[in-house]
Each structure stands twice: as structure tokens, then as C-alpha cells.
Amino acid sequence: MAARDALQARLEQGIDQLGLRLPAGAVSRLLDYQGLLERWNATYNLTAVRDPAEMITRHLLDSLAILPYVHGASLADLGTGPGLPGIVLAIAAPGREILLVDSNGKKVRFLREAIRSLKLEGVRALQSRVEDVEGQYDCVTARAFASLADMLGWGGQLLAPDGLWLAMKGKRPDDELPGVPPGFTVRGTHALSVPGLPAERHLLVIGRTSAGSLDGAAPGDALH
């Protein structure tokens, strides 16, 4: 338990530094998810991050940093890998329908086990290429799995007319901005400070050019 206590302290400190208030039991469930990922990772190589404390920082807190920008009743997490940020967001802000998409069979098997063991309601995992996914979602998340041009080219049809696309990046991707396809516009670029992580993190908020209702929305306006 001492190891889990140390991880919990790191996680709670990071959540506090991010200025977030999570539902009762969320911290424990996030640690359960981290433990499950750590166990599966030993066999299935789901993530290059092996150290449990680094998983707290690089996976959990990195995912939680975008929570204030999450919008709407439905979310698709594209190229989710082992559930980042999708599973973290499902635990931290339950109540929306979440689709986790990845083309890797090992990762999708892990996702389904995580959904089952963590009892994540309204969350499902789909093994698919992004371009083959159907439906539209109020929020689409993607954690640096491709360029902006490729992300939107493959999955732009999944964004609802008034939806928000949250593209998680490391360094500010100024060189990718000219590649944003017609019909989409960058609503904002936000430098994120992830507790314990010295590397740069940026979030690009993208919407459809025809939807003006959310232009200029502040992070706090997009919580629900």
C-alpha cells in the first residue's frame, strides 16, 4: 500500500495544481486504471512509460490537463492507445457517451478489460481505422497521433456541427496550421502546464467554420 499511497499523493497534488475538482472516488479509480495499465504493459507493451510515478504524470495528469476544455454529451477519442485521454476523462467527468478508437487489437483488448473492470458506463472500445468510424460527436480528442491535416482528413466527419476537436500536441505546431483542411478553423491554442512534466504541452481547439456559437468560449464554458 505504501507504493499506492505515494502514487495517490502525486496524483492528488497534480490535480490540485491543475485546479480541478473530481467526483468522489475518481482518484481511486484513476489509480486502479494506472495499476491495470502497469500490469498489462508488462506483457503487451501498451506504452513506453514503465515507471508508475511517470505514468501518473505523463498519462493521468497529461490527460486531465485538457478536462476544462471538454464539451458536450458525447466524445470520440481517436488513436486512444491504452485509453489516453479517453478513459481518464471518463473517470474524471462521467456521464457522457465515450467511444475509444484504436486500430491495434492488443490495445483494444486492454480497453475492453479496463471498461469492464473499472465499470465505466457509457464507454465502449472500437477496433477500427479512424476513417472507417461512423457517427458524429460533440467532442473529439486526439493525443498527438498524427498531423492536424491527417487527423482532420481522416476523422473530421466525426465532429458534430457545433463540436470541438481537441488536438493534444507537444510543441506548438505552427508548421501544421496551414494544413488545416477547409471547413475547419483553429478556435484557440493553449499552452498547458502539466504538473511534474517539464516538456511543452499544447492544446489546439478546432471547430467547424460554419459553427459560430462557441467562438471565443472560455474553458469554463466548455465543462458540460
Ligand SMILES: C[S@@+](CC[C@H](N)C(=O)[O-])C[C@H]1O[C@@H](n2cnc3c(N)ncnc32)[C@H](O)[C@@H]1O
Contents of the next structure:
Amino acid sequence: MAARDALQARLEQGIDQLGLRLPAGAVSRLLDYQGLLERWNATYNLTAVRDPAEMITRHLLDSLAILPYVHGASLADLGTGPGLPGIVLAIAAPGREILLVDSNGKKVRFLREAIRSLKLEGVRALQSRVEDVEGQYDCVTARAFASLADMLGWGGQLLAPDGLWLAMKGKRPDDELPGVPPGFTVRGTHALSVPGLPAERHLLVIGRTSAGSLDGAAPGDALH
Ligand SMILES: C[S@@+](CC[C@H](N)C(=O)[O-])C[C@H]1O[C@@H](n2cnc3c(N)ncnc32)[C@H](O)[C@@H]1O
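In place of the form predicted alone, the structure of the form predicted together with the named molecule is requested.
Whole complex next, starting from this chain.
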């Protein structure tokens, strides 16, 4: 219990530093999710991060850092792995339809168990390659998944016309910008400061190029 108390203090402090307010019970559910991940990870190797305190920072707080950018009533998290950022966002911002997609069967088995045991309503896990997924979502998230060119090439069809694609990256991915396919434009690049994480983190917010607009011509111009 003492260990959980210490993790809870670290998580709550990080949430405060991010300037977030989460719904009642969310912190406890996030710790339950992490506990489940730690247990499954001992057998199934779902994440290379094994230290619980490091998981709080590198998984929970890093995922929560994009919460202010989450948009609309539906969200698809592509290449979600063990549910990052998708399950964290499902707990922190409930009330959305959320699809978690991964091609790896053991990760999807974990996701289904997490959805069941955490009673995550409106959340579904799909074992599939992103290329084969159908539907459209107001928000698409992807962390540590693929280059911008690949992720938009494989999954661009999933973004609703007014949707926002949130691509989570480490260093600012200037070298990937020329690969953004036609029809999409980078609306902003945000340097994220994740409490306790010294590494650089960036969020690219990508939308569809609106008809008649030139903003897809030079994605770098949209950066700030
Ligand atoms: C490096 S992991 C990142 C997992 C998680 N998003 C995170 O940040 O911890 C990339 C994940 O993408 C999945 N993946 C790779 N290519 C995929 C594809 N084409 N369709 C669906 N999932 C894919 C892998 O199975 C893996 O779980």
C-alpha cells in the first residue's frame, strides 16, 4: 500500500504540474491500470518500462500531457500497444467512443482485460493492422507508432473531415514534415513538458487540408 501511496503522490503531483483536473476517481483508476500493466508485463513483455515510478512518468504523465488537445466525441488510438495513450485518455476524459487498434494479439488480449476490469465504457480494442480499419474519428492519436508519412498513409482515412490527428513524438520531427501526404496539413507543433521526463517531447496536431486552401503546400509554415 505504501508503494501505491508513493506512486499516487507522484502521479498527483505530475497532474498538478500539467495543470490538469481529472474526474473523480481517475487517479485511482490510472493506478489500477498501471498495476494491471505491471502484472501482465511480468509475463507478456508489453512494455520495456518496468520500474513503476518510471511508468508513472513515461506512460501515464506522458499520455496525459496531450489531454488538452483531445477533440470531439470519438477517438482512435493507432498502434496503441498496451493502451498508450488510449486507455489513459479513456480514464482521464471519459464519455467518448474510443477504438484502440494494434496488430499484436497479446497486446489486444491485455487491452480487452483492461477494458473489462477497469469497466471502461465505450472503449473497444481491435486486433488489426491500421491499414484495414474502417470508420472515421474526430481525434486520432498515435505515440511511438510510425513516421508521419507512414501513419497518415496507413490510417489517414480514419480522420473525420474536421478531425485532429495528434502525433506524439520525441524530438521535433522536422525531417518528417516533407513526408506529410497531400490532403493533410500540420496545424501546430507543441513542445510538451512532461513532469519528471528530461527527454524532449513534441505533439504535432494535424488536420485535413481544407478545400481551396494552400496550407498543405508547406506544412512547416504552420508550425509555431
Ligand atoms: C512502439 S509500440 C508503441 C505502443 C504505444 N503506442 C506506446 O506508446 O507505448 C508500436 C505498436 O504499434 C503496433 N503496430 C505496428 N504497426 C502496426 C500496424 N500497421 N497496425 C497496427 N498496429 C501496428 C505494434 O504492435 C506496437 O504495439
